[in-house]
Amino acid sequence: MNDYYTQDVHGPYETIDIGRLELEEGGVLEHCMLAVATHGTLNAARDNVILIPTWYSGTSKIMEQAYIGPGRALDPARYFIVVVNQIGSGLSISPSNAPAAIAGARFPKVRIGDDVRAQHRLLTEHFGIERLALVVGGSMGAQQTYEWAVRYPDMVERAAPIAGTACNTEHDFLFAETLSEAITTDPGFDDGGYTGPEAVAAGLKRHAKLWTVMGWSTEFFRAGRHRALGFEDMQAFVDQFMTGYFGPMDPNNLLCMAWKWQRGDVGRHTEGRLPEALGRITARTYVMPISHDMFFPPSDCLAEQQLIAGSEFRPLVSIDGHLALFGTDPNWMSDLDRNLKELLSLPA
């Protein structure tokens, strides 16, 4: 067992068995266990629900720490906030905690749509929820937000995809490919049969370095933001923060999520016709890219936003790039809160 994926590190959360989930790629999760953190109280009308899906490598804990709180847009005094850890996250069913028959490299391929169908079952059958005041998520959470808005338009009243796209680009596919290859080319990876993350330490460090290069921006380093965050120099930032973050994670979990990320595409609902798929969205939608994001640049997000009727393009400025999602830039966080409060104030 990997001690990183525990209640001590990422709790509190509840693990809920939603039953048998047949996957788009043909596999099956006989007992699809979802790790779920809730904040606030479901009102009598059951119409104060906000759903937050998680991003690559992230868990419900970062959402609690950076995005949820009194006076914030995501205020548990007003809303019932449900954070669902995606399949493969290490908390929900994943290569690292699955039954032996499907553990590790044997874990079946999972798509963004599988996550959303699992979340839909959780909300409707476990919680009795039929309407969502808001679905909001960053990066892979944005991919799931788009999937929700396209797949279940009658259920989603508002949508806020942050720093993510509805259809992953070929350029971003290659970005993610390099992240995966950093892990799989480590001899210690052993085709996914490693004994633990420590056996793949070199690959995980390369993975962390690539995230450092692409997750932040050139302006981030030019401005000395890594020093402002408390690190002596770039090498210390890589070794202590970035490698410290990715080093304890299970490589097969990261590969499971990366495979999903690469293939995120709501156009599969309409035989590849993205405009038709995005035309299904009826939610009040704010598309919110990050100005210096190299994974999901604003231009990619704008091209999709223009296909969503009644949506608004609300780019948020931060030289922290994609990883402003970590909550490192207070000004960015304030702008995000302001936009989310405005979106939540709009009539559904």
Contents of the next structure:
2 protein chains.
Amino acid sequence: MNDYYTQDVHGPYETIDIGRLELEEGGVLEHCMLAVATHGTLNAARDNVILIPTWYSGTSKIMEQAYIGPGRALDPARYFIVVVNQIGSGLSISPSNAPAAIAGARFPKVRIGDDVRAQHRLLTEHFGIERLALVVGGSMGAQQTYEWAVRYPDMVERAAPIAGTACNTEHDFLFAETLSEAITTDPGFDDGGYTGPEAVAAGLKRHAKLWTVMGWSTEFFRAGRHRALGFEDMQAFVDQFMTGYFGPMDPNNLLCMAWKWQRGDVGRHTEGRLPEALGRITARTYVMPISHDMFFPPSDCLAEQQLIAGSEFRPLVSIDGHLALFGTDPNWMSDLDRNLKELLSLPA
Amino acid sequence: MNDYYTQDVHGPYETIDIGRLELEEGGVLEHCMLAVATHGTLNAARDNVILIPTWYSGTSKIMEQAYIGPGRALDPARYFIVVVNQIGSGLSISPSNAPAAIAGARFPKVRIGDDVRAQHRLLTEHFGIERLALVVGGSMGAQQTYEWAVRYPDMVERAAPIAGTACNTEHDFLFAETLSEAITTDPGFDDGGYTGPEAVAAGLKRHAKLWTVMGWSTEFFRAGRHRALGFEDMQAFVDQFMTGYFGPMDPNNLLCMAWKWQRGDVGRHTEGRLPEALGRITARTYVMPISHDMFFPPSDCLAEQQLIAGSEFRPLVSIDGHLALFGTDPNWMSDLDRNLKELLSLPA
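With the form predicted alone already on screen, would you show the form predicted together with another copy of the chain?
And the full complex, kicking off with our chain again.
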């Protein structure tokens, strides 16, 4: 058991068994356990719900710490906010915590659509929720947000995909492949049979370096933002911050999420026809890329936004790039909050 | 002997022994062999010389094929054009062709300054040249161009660093580190003792994937430029074009060049004070980054250009990103030619 994935580090969250989930790729999760953090109270009309799916390597904790709070757009005083950790996150069912028969490298392949169906069952059956005031998520959370808006248009009133796409690009697929290969080529990975993350430390560090190159931006480093965050130089930033962040994570969990990330595509609902899939969206949608994102760049997000009726393109400026998602840039956070508040103020 | 590095593939070029070269890092090349391709004729005044140093993995052949020609800025009818393959290129002295005592992993560390001193000796002693109408190079060729302009200001009349910097950034250093690690972590690399590139095929392929992610741009792939170049999809582009390109290269050669690339810094002449070093430049200088370059981005180049008296910032637009250097974008090539012609028309 990896003690990184615990209530101590990521709590509080509740683990809810939504039952048997048949997966798109053919596998089955007999007990699909979802780790769920909620904030605020479900009102009598059951119409104040905000759903937040999580991103690669992230959990409900970062959403709690950086995005949710009184006076914020995601305000627990007004909304019942449900953060669902994605399958493979290490908190919900994952290679690192699954029953032996599907543990580790034996964990079945999971797709974005599986997460969204699992979340749908959780919301409807466990919480009795039929309407979502907003689905909002960053990166893989954006992929799930798009999937929600396409798959359950009658349920999603507003959608805010941040720094992510509805159909993953070939470029992004390859970037994620380099991340996975950084891990799998470590001899300590042992085809997924490693004893713990420490056995794959070298691979996880290379994975962290690739995230450092692509996750921030050239402007971030030129401006010395890494030093402003408290690290002496790039070496310290890689060793302490980035490797410190990824190092404790379970390699098979990361690979599970990366595989899913690579294949995110709402066009699966329409035999590959993306315009038709995005045409199903009825949610008020703000598409919010980050200006300096190196792998979910604004240009890719704009191409999709133009296929969504009544949507708006709201790029948010930050030289922190994709990992502005971490909450490192206060200006970006307040821009995001302003846009989310505006979106939430629109009639459903 | 690696038969990739031959006259058949990269010729014609002449191999010239410039004698003993003591290296900045303490090593010695007893016979520093430089592979040199020349085009055109040295005039009587010896003032029509253009020097072109080469980039990482590139050789004089790509310069001949894509940059030099009648009616072009680099016109052999007007200029005596000297293309010098960098140390480690596989044509000039390199791990793959050095005497046994310094072959392969035993090859000494080489710096940009070593290349430039070697080229200086070649030009002055072998060719009897004292003035350079232009030094022009891309990427590591730009690093050498800056080094020339700072080290030998009285000799360089014009300088055109394309898609490169005078002082390598921390971000770029880390990117190059991931490239090197893709190779060195292949078990077949065997600490540099491999039998040939084919033994390191997996590492060279990962290296090619990283180049694919960072070398072009997200816009390049979104626009389907890889398909326009004749490849069915990303997989084919990676397998056939990018891996096909890097696969035959000698791993120790690539590592030699990457180490040098990482540490390019004209500030070494002035105890780290970059403004003072760039202040030594008297050449008419056009700084020409590529708009969509992901690791030598225009912003990093602009910061340096502003430190060079009388220089001009001439960013060139191409969604092909850094590897527009390959000559894949005719519009970019003609923009470059126009700028080089303008630069060459300025009084020295």
